[in-house]
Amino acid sequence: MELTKIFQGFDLLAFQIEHDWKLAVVRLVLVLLGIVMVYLGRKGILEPLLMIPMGLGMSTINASMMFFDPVNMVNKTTVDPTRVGTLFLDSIESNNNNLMTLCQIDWLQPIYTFAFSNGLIACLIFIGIGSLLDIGFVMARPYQSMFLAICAELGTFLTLPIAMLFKGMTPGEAASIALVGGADGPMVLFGSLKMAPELFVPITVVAYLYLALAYGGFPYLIRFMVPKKFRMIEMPKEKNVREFSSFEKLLFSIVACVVLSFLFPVAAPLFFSLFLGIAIRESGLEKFRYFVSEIILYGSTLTLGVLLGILCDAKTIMNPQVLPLLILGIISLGLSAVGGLIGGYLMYFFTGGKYNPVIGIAGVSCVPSTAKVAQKAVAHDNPGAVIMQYALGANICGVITTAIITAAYICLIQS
């Protein structure tokens, strides 16, 4: 008995087995799942930038639970000896005085409170993403790109009414989980903060889990929906394709940012962050570009992955509201991928068979992963086929359409 007191993990596990064995089993399963996620990320089957820190965080948080009541211990009030906690963070504490106490105890609490739960990390990632995007791909083919991006929002549109059929789900929660179909993690984080703050942690966790799985699952969907003869189609060489100057791209970014912010001010932080990154790229500010594309983007992504893993504790996953989110999230993302490919087929028919339908899946705005998936799927069957420039145009437009839909949902829900 004294040995279990020394090794507190065993003490808590024995207590949970006795009082709530299901929770104990889920904890162990999540520890193993985290290890698998790290392995699959290392192998490149899943997105390594997110899966490795997220998997390690998931395993660690479920292994490091103990009997811990830090707020009452510090405030010298009655301590609950059966309260379970960790030294990482508490995502459900809302009392400001208690939060300040936790910020001095839990090592990740300040980052979570001041950077994650207010959407700051989402905006920082958007700045970094913007610095990597060449808006010229959109400007060269605006109508094709926008058409595919809209088609690839099928899940975002259809999941909202489907989610409303689930008992007890509010319009805000339904809209938040529908945004998973946009395949833009920062957008889901930002939208759920505004529309479903009480569920934004599980919604965000579900979104990023599925976005990582999309990297490994979309190639199979492409092979299922697009026959080899269509996947092998080479895009015709374009004549008189205009090359846009950096000044024109910068001007386009400024105008687009101002117009979109005027139309949807509720999403102005996202618009500003994305187009700020693009503006830095096109202004020739190489030191700034290096800073945001290397340090800020990768630093924020690492922090995001760690926090998402830490938030995957057994209690969160066992929340009865999480199961509908898991179902609706995969429905939304799957429908969007199908919608994108349908858009690709429509472009194939509109152009008389001169368009590769695989490009459509790049409209799902997981930049630049889905564009890479599309190019890789095509090159596997026809190494000479290059569709990357078309895919990136749809990809970048997908980010913009998802931001617009997020803003529209927030306006409708909050009105």
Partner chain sequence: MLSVVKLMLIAVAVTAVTGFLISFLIQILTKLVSSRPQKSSDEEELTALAIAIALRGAERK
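Having seen the form predicted on its own, I'd like the form predicted in complex with the partner chain now, please.
No partner chains or extra molecules come along with it, only the chain itself.
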């Protein structure tokens, strides 16, 4: 018996080197990239909650490829000897009978088919996120927060025509990649599943990679766009700032959920998930709150990270559309941050110079990372300046506006 038949990794590698060496090289690069991602996550340079499972998944899936044709093996039809696969999952199979076969063979296929590709994991993460949000910050300054959040969606708006005109993408594909500017992973996953299912894997991978980098690049953008004298502005002390009771926050979450679901039924799962999390937080159900903010949130995040890594096999990454997606994703996120800072400047002018423009970047809804980035940038130059409450208002509002835009895009493109 040949050794390559026992150590099947060598069998496939030798075949790929002979027939498609580029694929072999990309596999090796992705194995190494996965290891680097785990390292960067461990060091805290990138978000460890996602990078560690994702990196290990990416390395493992690219290492564990073999000649494998499970559907034909089970159905006892002619096996394709050159078909490549793994025992993890098949993201391309769409035939229902074959999917049921794969669910019994590939260990992650049931989770992928029944929880990932239908948006369930995105909604579960959103429930967990909702349970962490204190919407009191939004309710204290609703118009101001909403204005900044809408400005901080500049990238989400502008990337749509850029992608369609310069890359010839379909409206669904362009809208899906534009959503990266909303800086909200579950929204990107949900939106791309609805509007561009054939591209949702690379789009989601791009989105999560950039979200991990968001708080790396934003401080430099702030320093570039906002001179020191503006960064140092202290917000005036507000008189008679109301504290909102749990009842008021609960009431708002119920009414907003119903109104937004009525206006945009296509995104009702997203709105329901977000406001359910908020409602659980504000209703004092501590055991539920613990369950959704710890077990559900972390369990879904872990599953998402693993699946994203497993989906990054060489063939998916070698899709010629991945590079334009990478570029468009960064354009979208960058423009959104610029838009947020422009919104901050507009507030500065509207208030006669009594508003710190840096707050605007917090409208990019990476909660609470961008609010912390804004506060840190301001405190670096003026330790006495506290903008966190304003930044959190814009930050949380950004989640709501991104959900609205996702719904608007899905409605406009599917109609």
